[in-house]
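The form predicted alone is given below as one chain in structure tokens.
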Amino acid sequence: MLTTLAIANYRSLRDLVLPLGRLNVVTGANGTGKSSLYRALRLLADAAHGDVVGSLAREGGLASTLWAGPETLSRAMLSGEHPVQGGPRKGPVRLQLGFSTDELSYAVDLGLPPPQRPPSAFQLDPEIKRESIWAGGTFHPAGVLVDRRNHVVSVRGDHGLDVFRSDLDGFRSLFTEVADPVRVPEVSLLRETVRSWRFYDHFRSDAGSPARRAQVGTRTTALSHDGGDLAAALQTIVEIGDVEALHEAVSDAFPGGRVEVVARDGWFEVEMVQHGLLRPLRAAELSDGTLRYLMWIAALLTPRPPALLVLNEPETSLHPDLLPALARLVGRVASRSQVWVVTHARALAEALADQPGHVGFELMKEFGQTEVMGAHALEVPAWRWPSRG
């Protein structure tokens, strides 16, 4: 379980640090970073999966992502008595994010190569220039395992760091390039953890959903980004996961509803019988809404569970009826799987917190940095990012 999120100079995160539990919760109105919070996370998975460079650069590049206020903001600014203004940069160009699990901690530093002659075209294109992975939450350097600075990848033995490769490029992450279980083995098991985590952002519930018509189904232990595979979703449900906690969530938010799965020739349709209706309505037929909430069902209730769930904006379509019911069924979930939930709901988000191992952040805005409303009552844990030094 992440026990630490850590972002620094990414988008209106210019000094970040959160706590969380096993079910976190981030509210705040439009503008106040919910969705730069979404993308950070998205970035450290990017980094397991060897594209954060790539990821940033679909973002615009990096200098796109960077915080875009002063490197500094005096006291005099804070106060109101000077207005907020920059000066020559002092430090070097940064964007960091990190994470701390029960066991392990993980960094990352990304900034611009250093000028080249000729010059290269690639000049803006960001590069890492320093990955740790220690042991414990707070980074200190008799506790690195495994450290990365520039080209150079160092791990632990004997007699402390020993040299282990010499020649990463710097668009590639230590978790893509340094594979070896035996001898490095808390790559293997950070890089596992962080690609087990799956993000659902956009469910397609329209006429055209792939998820309303008819498909050949396969077995499916992760609902698909769009939530096209639905019915495979379900019935894999059905045959090898917690099928009555299926009926149970259905009936939850639809009492006497009950969600089917007809296969014919191994095209698998949904079907949902409702109270009062004679027949069963197909995909095809379902409101928008209840078929988003069949989603959410198939993503949630997966017989493989993720190390990390994030769900953005689930609410999209609900009727606010179904709210109480959605909570309840993250809450079960939670219980298994970590789980972040962004929403703009209030109702969802008083519901989830009457669920257990809740932690809520309410974001703000003040000189247009990210920062959460009453973080003096959080247990803000300690965070020391590796230097560059």
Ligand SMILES: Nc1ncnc2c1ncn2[C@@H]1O[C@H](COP(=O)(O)OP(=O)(O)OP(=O)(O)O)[C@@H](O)[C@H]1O
Second form
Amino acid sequence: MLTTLAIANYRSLRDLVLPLGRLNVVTGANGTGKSSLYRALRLLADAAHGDVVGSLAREGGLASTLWAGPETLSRAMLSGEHPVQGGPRKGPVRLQLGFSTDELSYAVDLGLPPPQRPPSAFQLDPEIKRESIWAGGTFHPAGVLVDRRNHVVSVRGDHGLDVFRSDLDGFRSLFTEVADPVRVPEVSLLRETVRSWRFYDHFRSDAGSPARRAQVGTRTTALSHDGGDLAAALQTIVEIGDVEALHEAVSDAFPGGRVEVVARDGWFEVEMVQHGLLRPLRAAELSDGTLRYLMWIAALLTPRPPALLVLNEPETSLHPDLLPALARLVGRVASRSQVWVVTHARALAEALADQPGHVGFELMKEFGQTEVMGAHALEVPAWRWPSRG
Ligand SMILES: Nc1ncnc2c1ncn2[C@@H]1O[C@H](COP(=O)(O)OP(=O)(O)OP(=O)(O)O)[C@@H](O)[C@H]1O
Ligand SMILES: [Mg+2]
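Output the structure of the form predicted in complex with the ligand; the preceding block shows the form predicted alone.
Starting with the chain above, the whole complex follows.
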């Protein structure tokens, strides 16, 4: 389980350390940084997939993603005596992302590549300056197990840190470059955990959505991002997952309703029996909200739960009456996977607050910087970034 998430200088997240629970719910007004937090989690997942540099480049590189406010805010700026101004930069450009789990912690530090001759055309690619994996929550040099500084990776041995490789490219993470589960088990362990994270953003429920058509049935333990393999994912739950939870979740949201997967020659189609109708409705006939709700059920009741499930605005196109049932479903799932929910729906946030393991983060912005409301009430863990020196 993730216990801490730390972000520095990523968009409006100038300096944020969050203590996480089983069920993390992020709310806040428009522009307060909810999506940036979601993106920060994705960037960490991208690091484990070897694509954090590419991902930042696609967002516009450091020029766009780096905190655009001043390096420090003076007291006079905070009180409004002086306008917010930036002075000459004192420290290096650093965008940092990190997290702790119960046993291991990881942090990555991205900066500007040194000037090259001839200049590189890859202007948007940042460079990985440092990556560290350490034991426990708070970084301290003696706890470092794997350390990457620029091109050199060192690994803890009997007598301290030994150089493991010294030819790493600045655009590659140690997650993809260090693959020795015997000598460096920590990298493999964290990589596999982070790679299991699943992000759900926007399911397709329009008239042309693939979920509305018959699909080739193949065992599907993780619903795809657009929900296109809904029928196969539901049938997989029926065969190897918690089929009772599936039927309960459907009838909790749609009293008297029941979902079935009809298989013909290996082609699957979702059908739903609804209260008051003489025949089941085919996926093509379901309303957007009903179809989406079935997608949430399929995504959440996955028979192979990941370490972390991230749900971005799951309330989209759902009527408020459905939100308490969705909250109960999410609460149930949070006992198997850690869950992260970003929501604009107050009714959903309130219903989730009654679920076990709930931690709420209400974001706000102060001087352009994302803060958590009532942060003093949270037990913010001690977090230290590995230095570059
Ligand atoms: N480089 C940057 N430096 C500082 N702030 C930035 C930077 N890039 C974007 N922002 C600001 O970050 C804020 C956070 O945006 P974000 O998309 O995360 O908000 P949100 O909470 O998801 O809002 P919404 O509810 O509208 O989706 C925006 O107000 C944007 O102006
Ligand atoms: Mg947003």
